[in-house]
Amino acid sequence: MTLGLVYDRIRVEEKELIESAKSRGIDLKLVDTKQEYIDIHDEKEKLEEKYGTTVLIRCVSYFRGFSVGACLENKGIKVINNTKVLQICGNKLLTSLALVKAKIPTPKTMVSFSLEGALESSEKLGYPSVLKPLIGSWGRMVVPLKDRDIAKAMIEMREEMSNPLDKIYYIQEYVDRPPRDIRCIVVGDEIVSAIYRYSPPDDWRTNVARGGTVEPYPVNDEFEDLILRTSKAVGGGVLGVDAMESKEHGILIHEINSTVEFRGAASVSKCNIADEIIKYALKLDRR
């Protein structure tokens, strides 16, 4: 029985996972995907020698992590999170579709495929609205559309980009909320940490990577039920579930992260999040 950790950048979270495994005497196999290749004809046993019998996918790159996970899962190696979860959570549209199907409260969202369609979507949602990339993290390329002129300028700029994904327009209503959101770390069927993330003074986004600050969030039974139903809706595993406090609609789920960063949550959490993830991986490996 061996665990693997696949990465493309060693961040604080990966260091904590490595330290947690080391403290337990676990043979944690570390694989930098930028330095490796996979022969898809190799047998399971050969891949397990390098990657382990259960593998934590911790790549920053969505496409890199998903591709490695697919190669390993195809040979019967357990990956956390599994490729279905990686695919859904790595794509905001697929996430929204899963939430709507499971009747999870989420911001009103429209998707369109042309300049004209995107402008019409924005008009129907009303201004301000929010234009987001289908794939991306840390709030990059997330733009508030304050009026039609700004919407037209931003969409015209996206039309000139070479990536075909940039020409699929995922636009959400602008939610009237306090200058904060809620990040929950879910491991299996348990919320191991929940925090408020506050926007920095010069930004409306709450990402800790952009300077947001954190404090513990008091979880009640109703909130716990919502978060665990949300996790189940996308396939479960190790997830970061992000929620907003809408003044009109209450708690709304707006994003789910399948390679969750937990540096901010760890700074105020009563439990060791890395330990919880390693214990979960060991539990799956024994099945």
The other form holds:
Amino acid sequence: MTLGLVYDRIRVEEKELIESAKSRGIDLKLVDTKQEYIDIHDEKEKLEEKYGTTVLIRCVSYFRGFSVGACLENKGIKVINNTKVLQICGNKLLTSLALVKAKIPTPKTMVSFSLEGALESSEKLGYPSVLKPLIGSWGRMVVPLKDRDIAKAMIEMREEMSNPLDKIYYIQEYVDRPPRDIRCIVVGDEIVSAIYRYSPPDDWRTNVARGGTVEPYPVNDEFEDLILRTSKAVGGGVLGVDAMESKEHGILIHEINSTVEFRGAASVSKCNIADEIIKYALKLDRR
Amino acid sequence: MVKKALCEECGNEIIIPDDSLVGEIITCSTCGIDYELVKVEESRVELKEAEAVGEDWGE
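Right, the form predicted on its own is done, so what does the form predicted together with its partner chain look like?
First the chain shown before, then all remaining chains and molecules of the complex.
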């Protein structure tokens, strides 16, 4: 077997994955997507020579990762995560739909397609509510809509943007919660790490990329069952499942990341997350 | 041998850490510009200005 890792930027996580593969003596193919092209007619064997027989998709750009994954999968090469999972997790609306279908508790969400529809849905949800982009991460363009005036201003700004995805308005109820959320790293059918992520003092978002701090989260059976059902609902694999502690409704799942960053979790976890991912890839390759 | 490159923006000499990998981001300590490491050879290091964060970037 040969394991592949496709990337467009080497972050701490990729370095740890490379290190783990090296320590296991794995023939790791590293491919920078920015320096390559793919002939979609190439035979599987030719693609495997460059990319490996099982490939970890680790691009920071969602569309790059998804596109490379689709090309490889089309020739029967195993990719982690598979493109169905990448597609669902890379789009907040598709994620919410999968959660609702699987009856996983999630914040009340509305989607609309015009200024009028967006204002009406935010009125229905009540203020404050939260406007999020369909695609994107690290809390970028996530805006609390505190009242109708702010909602109108934000939606009008989005109407002026050129990307058609920006004109689809995904608005969620504002969940009354402690200033933290829970990040679970799921690898296959196991939670390998669970942490609290605390908002930095000057922000309401909890993303580690925004300077949030972390500490271990004590997982109980009920929580584990919920997280594993969530993972299954979007197709499984290597995932970062984010949950909130709603004061009214208990645990709610609000986001699932399919190219999970784990430096925050790794800093307080006993297990080697990168190595768990590599072991999972090896297991998948043997199937 | 310590690997170095010149910052195109401010002319500072950027030291490339030994454990750097191609694809990693190196920041100029003087002007703060981010570079991506494109090539590392015995005697030569190639940098290019790093991409700006895209709308679809993230996890």
